[in-house]
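Given as structure tokens, the chain that follows is alone and in the form predicted on its own.
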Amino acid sequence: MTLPPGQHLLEGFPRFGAHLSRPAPAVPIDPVIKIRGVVTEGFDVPLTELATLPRRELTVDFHCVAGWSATNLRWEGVSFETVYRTFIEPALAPETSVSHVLFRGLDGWRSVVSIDDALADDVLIAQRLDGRPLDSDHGAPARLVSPHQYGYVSTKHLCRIEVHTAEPKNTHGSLLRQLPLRLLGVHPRARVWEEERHRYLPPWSVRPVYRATIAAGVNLSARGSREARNPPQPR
């Protein structure tokens, strides 16, 4: 098997994602998916639309920016061109022209996706993944996923997609504080076989870093995995 560059194979496949040591946030009753940003008026999309929708099942390895690869994983939803010109496109008014989307969980996490990447033939909205329903390690109760990019991008625990007219751009804090951030910016495309990890760091200088943290990484999975299946009990 061969592998994108600087990547490991890892058995299984860890939990991931901004807080490792966390459990997954709770799943609403109903869950929907909010379409906001340059359309023409704001609305939700509940996920049971999405089984209106042709399906597809995509089976495609999976790659961690910090360096690991969990491979011949089988998804099942449904495309995101598909939700696209289904949903979002009739909401746009005339002549607007969207470049990128933004992809939002309800555990915070954002990603943001050119829209030449974001309409790729092998970018899902998931909602299974080897046959069984979502769980909460891997994103309940939709997720986006995109093949192609590091994981990073694809946002778990799906709750709000926006389309811009430009990249949207983090505005949050200080520029000082900013500033070690931005360095570690992600890259715009994230795209696994050219390595493109992040926006201004050459590859090989963040390859060591990664891969002494990947054991961290997978400890701090399995105990957030852990509290999500035995939550504290109030005292």
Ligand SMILES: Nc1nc2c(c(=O)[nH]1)N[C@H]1C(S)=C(S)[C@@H](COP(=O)(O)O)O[C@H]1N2
Contents of the next structure:
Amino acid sequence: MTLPPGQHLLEGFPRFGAHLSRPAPAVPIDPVIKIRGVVTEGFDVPLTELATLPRRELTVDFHCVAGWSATNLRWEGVSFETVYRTFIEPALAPETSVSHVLFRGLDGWRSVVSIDDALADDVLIAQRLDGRPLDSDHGAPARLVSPHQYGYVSTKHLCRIEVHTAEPKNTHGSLLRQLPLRLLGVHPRARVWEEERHRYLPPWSVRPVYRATIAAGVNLSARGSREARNPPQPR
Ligand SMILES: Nc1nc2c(c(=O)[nH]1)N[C@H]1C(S)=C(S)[C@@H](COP(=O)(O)O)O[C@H]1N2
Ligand SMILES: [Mo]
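Please supply the corresponding structure for the form predicted together with this ligand (the preceding block corresponds to the form predicted on its own).
Every component of the complex follows; first up is the chain already shown.
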């Protein structure tokens, strides 16, 4: 099996993110995805409504910019393109040409994707992983999955989609949480096979730093995971 350049295979699929060991955000009773930005009027798409769109299933690998990969994950959900064409495009304000899409999670995480990359065939809003509803470790109740881009694009706990006519500046939100990615600068395309890890730094310069810290990051995130909080009970 071949992994993209600079990636290392991990056992399983860890919970990972700027949340570190903080528990995942609570899932609202009636979760919605807020649609905002250059639409005539903002509106909310209930997740129950997403479920009425054609289902999309995808078995792919997942690659974190810190250098670990997980393989053969079976996601189920709705293609982002379908969501875009069904709900967003008809609501765009007149004379607007969308260039970027911003995805936001319930924990304040955000990722920015060019419209072309967002509409790629393999980008989906996933609600299930390996035959089960998404758990809190991996982004309940719904998350973006963009398999050809580094994991930081795949916003978990998706609650808001904003459409923009220029690249939005990542100025609001919690500075500290995304500090490492802010300092290094997320790459505007973030394609894993091109090793577009960061905007300003060449990939070889960050690889050793990441290699030295992956284990710590994985361990910290695991401490806040669902399994750590609810360990399987002995029988
Ligand atoms: N809401 C949210 N989404 C997020 C993150 C986060 O901290 N919060 N971390 C990103 C990063 S850096 C990675 S590698 C993946 C990890 O996904 P996983 O926890 O399902 O393995 O989620 C991405 N999406
Ligand atoms: Mo990541």
